[in-house]
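Consider the single chain below, provided in structure tokens and representing the form predicted alone.
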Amino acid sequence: MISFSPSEEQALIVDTLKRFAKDRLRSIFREADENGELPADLLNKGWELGLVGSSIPEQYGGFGEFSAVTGALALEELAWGDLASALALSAPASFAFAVLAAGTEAQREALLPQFSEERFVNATSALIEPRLQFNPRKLQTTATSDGDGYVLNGVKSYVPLASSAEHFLIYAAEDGQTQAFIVPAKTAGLSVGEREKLMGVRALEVARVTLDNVKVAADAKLGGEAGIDFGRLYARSQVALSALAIGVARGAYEYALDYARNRQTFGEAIGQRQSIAFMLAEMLVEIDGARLMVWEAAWKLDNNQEVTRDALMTKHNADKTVLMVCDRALQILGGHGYIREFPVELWLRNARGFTTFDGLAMV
């Protein structure tokens, strides 16, 4: 029997994050975007909610269950509050969840316990490369075996929290296959460039990372000698980003709906006009449909089913949905939609980036 009701634990997590998103993230997102940085205490406040530790099993020092469905529910709520904050809080998860899903037992035991401690662990992942026609399965960043380890060379972009990261998970091509390597931030040859300036998520710090003959030990390869099933990890990222997109879309829809109910012209609310009502109805249909696709793909991940096709379609649909919904929200607000006093223009800028956010989140 299929049930769409969250478990008691999932409902508690969603309720907690919903309150955090409403009380904390919604109160800072506009100022953070204008200033180009998140409040200094935000990451620690979010970390206290146990976003990563609650997904790590007890045997690795955590206090929860690794579930893609739970992760998707959580990310939707965070993105409803603010996408830049959600991506910043997701950076350590993109590292930890990859280790949990694909690491060796030794890697899990060595790396995962720190993610359940009180201190925010600044770990991040680097997949995207600064070139046209970027393909995550055909990376230009290379990993070459030198007998007792690997030498990494290449350039990564869109790396969140790179300037203060303690650990990097670097994706690189080894013999034509995408693999991942655990690289401490102070490793010789790894350098972080200047912050990249983006159209959206302007409060999120992202930077380029250059790898110039970076030498790592053999046990730094995620999954050990056998390596990783990159397609599976990539599907986890696609589902996570889709859940974030639904959160942004839902926020824009709810704002436009409230505006349409309260904005009066010619003696009636603009939401009473058929053209506006039809737009709102279509927005909600697309959001609910996209959310169901996210849940199905996440459920398949949790049940070890083939998910490559589902994750790809889910991501493609979510990318289109968030852009359509945010654009329609701007249209409903009319001239107000283009004014920075209202948040819709910010959400539209953020929505446009989802097609380029590969690897920035994971469930």
Second form
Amino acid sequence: MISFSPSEEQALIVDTLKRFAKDRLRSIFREADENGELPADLLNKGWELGLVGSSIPEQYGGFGEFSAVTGALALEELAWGDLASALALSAPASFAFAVLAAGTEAQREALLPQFSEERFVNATSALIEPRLQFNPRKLQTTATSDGDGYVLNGVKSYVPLASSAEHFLIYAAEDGQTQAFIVPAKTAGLSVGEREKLMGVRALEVARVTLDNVKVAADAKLGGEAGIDFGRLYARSQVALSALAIGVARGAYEYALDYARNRQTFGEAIGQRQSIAFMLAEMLVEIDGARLMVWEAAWKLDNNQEVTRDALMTKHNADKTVLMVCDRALQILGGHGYIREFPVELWLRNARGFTTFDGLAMV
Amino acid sequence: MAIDFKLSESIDTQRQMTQMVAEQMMRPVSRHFDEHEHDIPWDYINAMWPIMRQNPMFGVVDKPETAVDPNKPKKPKTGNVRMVHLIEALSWGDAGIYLTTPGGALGGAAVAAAGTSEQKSRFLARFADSETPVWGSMAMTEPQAGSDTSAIRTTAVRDGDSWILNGEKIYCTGGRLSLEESQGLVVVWATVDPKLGRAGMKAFVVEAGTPGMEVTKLEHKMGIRASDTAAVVFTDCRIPFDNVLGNPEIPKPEAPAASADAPKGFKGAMKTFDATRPAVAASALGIARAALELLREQLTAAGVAIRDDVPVHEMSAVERDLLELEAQHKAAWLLTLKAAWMMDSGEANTVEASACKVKAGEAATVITQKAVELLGPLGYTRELLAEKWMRDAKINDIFEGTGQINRLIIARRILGFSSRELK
Ligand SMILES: Cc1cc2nc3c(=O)[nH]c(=O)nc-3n(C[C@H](O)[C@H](O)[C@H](O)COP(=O)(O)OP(=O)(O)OC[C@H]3O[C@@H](n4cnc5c(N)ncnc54)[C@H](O)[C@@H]3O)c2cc1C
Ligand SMILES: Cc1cc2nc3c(=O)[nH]c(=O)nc-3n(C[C@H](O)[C@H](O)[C@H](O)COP(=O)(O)OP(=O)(O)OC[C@H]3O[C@@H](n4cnc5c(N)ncnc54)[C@H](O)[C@@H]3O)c2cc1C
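Previous: the form predicted alone; requested now: the form predicted together with the partner chain:
Every component of the complex follows; first up is the chain already shown.
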């Protein structure tokens, strides 16, 4: 029956993450952006909250249930705190959840238990390629069958935590179809390039990964011989990224709202002028609408319903919303919005990335 | 509870039946009632009356309290979620004809929101008991008072056991159906003391046939032409004293009125809007869905690809437009559903009710206008219904609070400013 209230368990998770986001992420995000790196213990602290383990069922060593709705709720809170941190914490999840959703039984049993252990597991995914008109369904990275295994060739970019990752999930085209391959970091032919310098999420380490005749065994292919339904997996990542976008947008909206209440010009708070007040009202409407689209798409994923168009629509709408909201938030702060002492310019830089971000997170 | 988008079977069944009514009873006559303004769609009305008597959409009479078993979990209410689904489906058929659906409509909703239990049974019984269709309506707007409802000038003066009403109301939806075509009623907003502003505003129920009340004009409109929009004039119109909804006390500036058993005056009107704005949003989105479906159908027939599996930057302009229109539609619908669900759950939903109205009013306007554009020479002809839907859709951004007024309501709430601080 129609309901918009999270379950008790979900409310508890949201609550915990809200506190983590407020206490931890909001206290480090500016310095992390300026320094270009996250504090050393941050990922372990985040990991302690059971971010991945709580979504892995008991049979694979986890202590929870795999739910896209719960995942979306969690990601919104993390991104509200800081997008770079949220994406770093999402990297292992993008690997683990892909294995959980699309792996063979053997792959799940072999790979998943480690994600419920105490130590942060450095795993990541590589989907994006460095070119204009990137299309995840027409990858230039190739996988060619080679008797008893596959050979991978190509260049990936925007790979989070690449330099320290132990496991990569490499997306590559096999006969024109996007498939995913589990590749340990030490595999010959896989090399991590220099760190990429981005406009936003500067605290997140991303790098190019080059695959030069990388040989993997047949069982490295996610989902076994049959492979994966990439569209389904991709929808999971679109919904996850949309949830992150909502978190960023909500943070900027709340900040601008508070500012508009207090900042005085011409003897009145700027929020008393319709040109400011109406922007804020529209920001609220768009954020709420975009969030409900995320929830519905996530719910469809959890209920095994067709979701391709919903996910596409949800992501496109979330991308537009987060950019609109952050741009307006900056505008509402006036000159102060442009100054790095205030957080809004950072959020606008982060927001701009969403149309480029692909496959970086998963629910 | 958990986040859940599954519609209950009973609402889903009703929705499907309503969709059939829309397809079979509304669509075939849609153009006729657009081109013959002020004709009344009696076939539809007579078919709907037995159903609406059993299951009113607005202004549900409180059931007498039966013994409540504290051990039994309370069944969650679903009336508003149901309502938005049915209105959406009927408006997919024809938004103008939907507005002629017999029942209490805005008048019934106002009585339900602001009336005492005695008044609810006295006024709302007809919407279940009458053998022939009955309508209710609501008259707030006056020539000089639209968005600014505090500027109304219609007066109510007490005279012993009566009130005497004088003034002119305009744009009253269903005024003719409720006052001339049935033994219905109109809820009239008037002031008992213009000096008191909003505090002096009260709602009065005037029943059909009351001397001194006259329907003087039916407007000619751009769209929703099947629905009558009436001017109603009151000249020394005498009504019983206890036809004032809620608390009859006239507030004195120094002593705020004692609490009555129902919300009163202006606040009563505002409470009505919490339920009726999602209803207007739902109507807007029914029209928008009709336009989107036609657009998809025509594009597909013309061989235009509509793909889900390419990045947005590889789409044609038309494909991308369609994706964005569908996204607007979905966001607006989910906001509407949430506002209705909150109402059912007893949660304060003023912001959400305005939010869905803002989004749906705008989405329906943009979607239908864009449909006319993308359908090219087909879109602009009166052979298809797209151009009509565009004319019909626009009203939803105007009545029950314009887009601007609903933005104001949201902004005041989120910023914590009063109506004096944020005008
Ligand atoms: C990089 C940079 C360089 C600058 N260089 C100079 C310089 O060389 N010399 C100099 O003197 N200044 C300079 N400025 C300051 C700049 O001119 C101000 O930042 C600008 O005028 C806005 O003022 P504010 O930042 O105080 O915003 P506010 O005035 O506080 O405005 C905040 C928001 O409210 C809106 N707002 C304000 N009043 C109203 C109203 N009545 N109705 C509707 N909306 C309203 C504004 O449009 C804005 O969106 C510079 C600023 C920056 C960022
Ligand atoms: C077909 C139809 C059916 C109707 N049915 C009913 C009915 O059943 N009962 C009833 O009582 N009324 C009804 N109305 C009236 C409707 O509610 C009003 O038309 C509406 O509230 C707007 O009022 P107005 O037309 O006087 O416009 P105005 O209030 O004059 O507004 C003109 C413009 O100014 C904007 N505006 C006004 N104030 C502000 C502000 N403070 N800030 C920013 N912008 C502002 C408005 O948004 C609008 O764009 C109906 C109207 C129509 C057209």
